[in-house]
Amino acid sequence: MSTATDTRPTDRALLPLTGAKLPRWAPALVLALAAATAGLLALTLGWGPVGTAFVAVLLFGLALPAWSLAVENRRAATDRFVTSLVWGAFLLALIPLVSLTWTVVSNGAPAFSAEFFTFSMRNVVGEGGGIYHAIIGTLIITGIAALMSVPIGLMTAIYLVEYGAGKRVARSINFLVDVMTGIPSIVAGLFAYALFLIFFGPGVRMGFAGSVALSVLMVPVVVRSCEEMLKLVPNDLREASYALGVPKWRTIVKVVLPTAMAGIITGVMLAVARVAGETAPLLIIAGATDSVNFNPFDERMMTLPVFAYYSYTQPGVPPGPGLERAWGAALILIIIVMALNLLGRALGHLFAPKTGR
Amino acid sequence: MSAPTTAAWPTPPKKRRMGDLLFAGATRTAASIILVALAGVAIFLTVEGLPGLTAPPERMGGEATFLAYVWPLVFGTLLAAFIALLIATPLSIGVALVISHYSPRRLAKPIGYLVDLLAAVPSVVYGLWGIAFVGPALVPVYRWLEENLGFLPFFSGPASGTGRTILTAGIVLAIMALPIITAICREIFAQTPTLHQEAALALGATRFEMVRMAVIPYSKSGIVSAVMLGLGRALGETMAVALVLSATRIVTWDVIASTSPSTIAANIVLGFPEATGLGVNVLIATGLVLFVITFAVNFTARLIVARSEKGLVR
């Protein structure tokens, strides 16, 4: 509305079939203006670097539309606006990842040492001692959740892929599955508890049972991913199976899982990645210890959320060392969630099939 | 493409091997065992629940009866719940949008894949993070909130010193609940026809307007229900909270007090290790009013999407 060529059309030849338009290196220049302007603004009054690029985010998300408004009109100044609105609301969630991976590296990284590897906590107090039984206790664990989960998992999803597929069960399952994927992991350990208690009495801690606890996360995040893999085999290939006369279940072992096998492997390790982590049902049903326990069926088992969660709530006196090492369990913690994940996707990648296209 | 399943043609013979039968049997299993374990969540809960309903009041903090116990813990839970989502849910659509719409095409896979990497991180390391980063770092802004809101019932303080707030807890669960948010919307946006796009950008709309008019409406019961499993993860959330808060069974509207409501997640990891006897029931009761709120929230969730599902395909 602000350009004054829409209203004189007498003259056919000045009517320029677009309005005005700022230059493709416009935003450019302006992000550089604000960056320069909050740097000035930074040094002069002394900001940090957080206030500074928060500065000139504002000032680049004010400048740009200001500008565009003058020149262009009202329309464009708002779709201009919303985008760098919608970039801001992308670099302030990128702000937490960064600041997160900071603080745990380089507060873990000076806990890393040959002990902290190899040794447990008996006995240990004040400095030295490592997380050797927690790495222990998450392997096995862990392990064993995937071991209970996996088959049961893999089984549902070809159920609802291969069997149910448009049957009144099946959807019920589906449906079901979704609501599990939802339940909280606190109360995954409650009900781990309250199973186990039946059996062995009040006050049950053992390994076993944070195993259940974990399955009833891990397997509606299983049969998701691995259905998810199921229904993306072409239909072509069971037809050209079945016409040569293999069985339904020869079928499905030889050329469905095979075909899916990329996207299955890469599901599981991310649903390992991700009870890996888990804390909550662990300290309520695995325990704390401070020794190393290879048993699943008895006793306490320390795990290493468990482990990074009571060093930094009880560090001990003087707190030092104990919180170093809390850090030092996270990171730990991290790394071997974010080795998971980045296996499972290589392992995807490695395993897919060839296509030919 | 595999959409032609050709119904026409015969079914093979009804011949049942035993290798078929003993497969499909194993399959119908594993189904069943999902059903049996969350059948056994609900069933179990209950029964250990039940006698935490009737305990005596020096089980429970001294209140007199079973609600009065959980209702503080049930408004902390709602609270933090709350103010993650007011901070995720504008966030997660931005991201989204980004994702789908924004960004270069060379762009969007990495970074899908970073805001993959926050849902990966353990709640533990959130949990530490909040209370090592985000709490001190907010002190300033907390204390200048009460001194220029403070007229709010929200920011009457007197401002926590250690950062360890309601509204530090549900920024760091926003965070943690942000990914599950984003990877639902961004689906959903790239599931808009693209028809509908470039019938509105041919008519002359701005990349803005397109969104607005093509994008969202054909969205909107997906975010809603979007918003809903991140509350659902918000709600069920336990060590960030129970890290991050100093907390006490109060209820209050003050989110940057020292003294804050705790939630039901939090209340049961901080005391499980040191309950005994009546008292370990109360705290599997106050679970299982956890697990009954949260199932609500994602059976809503669901049946929304399952709906907005039938409509889609039209």
Given for the second form:
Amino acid sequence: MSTATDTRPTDRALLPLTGAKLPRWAPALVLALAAATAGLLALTLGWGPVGTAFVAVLLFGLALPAWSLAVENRRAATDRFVTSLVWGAFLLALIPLVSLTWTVVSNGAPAFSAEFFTFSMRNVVGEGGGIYHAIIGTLIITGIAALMSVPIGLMTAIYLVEYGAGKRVARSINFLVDVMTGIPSIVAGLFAYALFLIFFGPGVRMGFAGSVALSVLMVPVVVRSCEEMLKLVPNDLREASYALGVPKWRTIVKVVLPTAMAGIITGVMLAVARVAGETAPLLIIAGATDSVNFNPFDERMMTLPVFAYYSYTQPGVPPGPGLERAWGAALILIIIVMALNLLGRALGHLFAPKTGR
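Can you now output the form predicted on its own? The one shown was the form predicted together with the partner chain.
We keep it simple here and write out only the one chain, dropping partners and molecules.
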């Protein structure tokens, strides 16, 4: 009696689990060759830096997957192709950002001096003067706008998440917030002008009115950011608080808000940074002045965006100092916005819920 035997190979060496792979330095080599080729084409055809970078990224995205397909396999080549697309999109997105940053820094940094930060433009013709009055105006107007917008936006978000879920009023508020998010900034300025025109008459200009215009733009951003952060708080925390007999308002104050505080602070800082660079509404209602004004309820108040606008469009004679001051104001505005973003991240990390074992 004979028994059937399995004649299939059982040696694990005959079943390779790995195949040929490109060396780890292959992407760097391909990138270097692509950059060199694009550079030669740029020198020959007279391309600019943007065209050269685009061709280099394109060559890299085609050459590396082709090499991978020849050495590895189709799956690895597809993976490298998609990875190349992602990195290529990232590098292309960096081009305008780096170009903008370099342009502002190179043109604005020469304007920096002690006089530039400590003097206003009062009685200044030609060279000299500074942006002290514009910095003060920006801080005052933006600060008042934040003081008005943050409580309104936060309480609106609390109502939408904690009290109005599924109600018709909450749906109406959501619709209005969406509409306010998309309105042009100049409409907010016209609204503030029409509102203060009723009480102060034609030609009204004051810093507080500019704060009202900025708060119209800031409120929907605060509402949306706070609403999303409150939605991320687990319902288990609320239910545990209710089970202990804690009332709803105290649960919101002691449990929900502290848990979402990191995201709320980050959202508020982003909203402040968003309105700090607005120009159109402040041109309409806050006006412009060459002097320092610490009173937001009296007369015109200069801000950095408006100062940069007037310095660039009306540089004076000779135009050199005016243009330099405009670039300097733009650089200071970028630094302030970046500082607000960094402050928001730091505060978010500080107030983030601490976890432990």
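Keep in mind that this is a model prediction, so the values were computed, not measured. Residue numbers count along the first chain shown, from 1.
When each C-alpha is placed with whichever rigid part superposes it better, M302 ends up alongside F200 in the two-part motion between these two forms.
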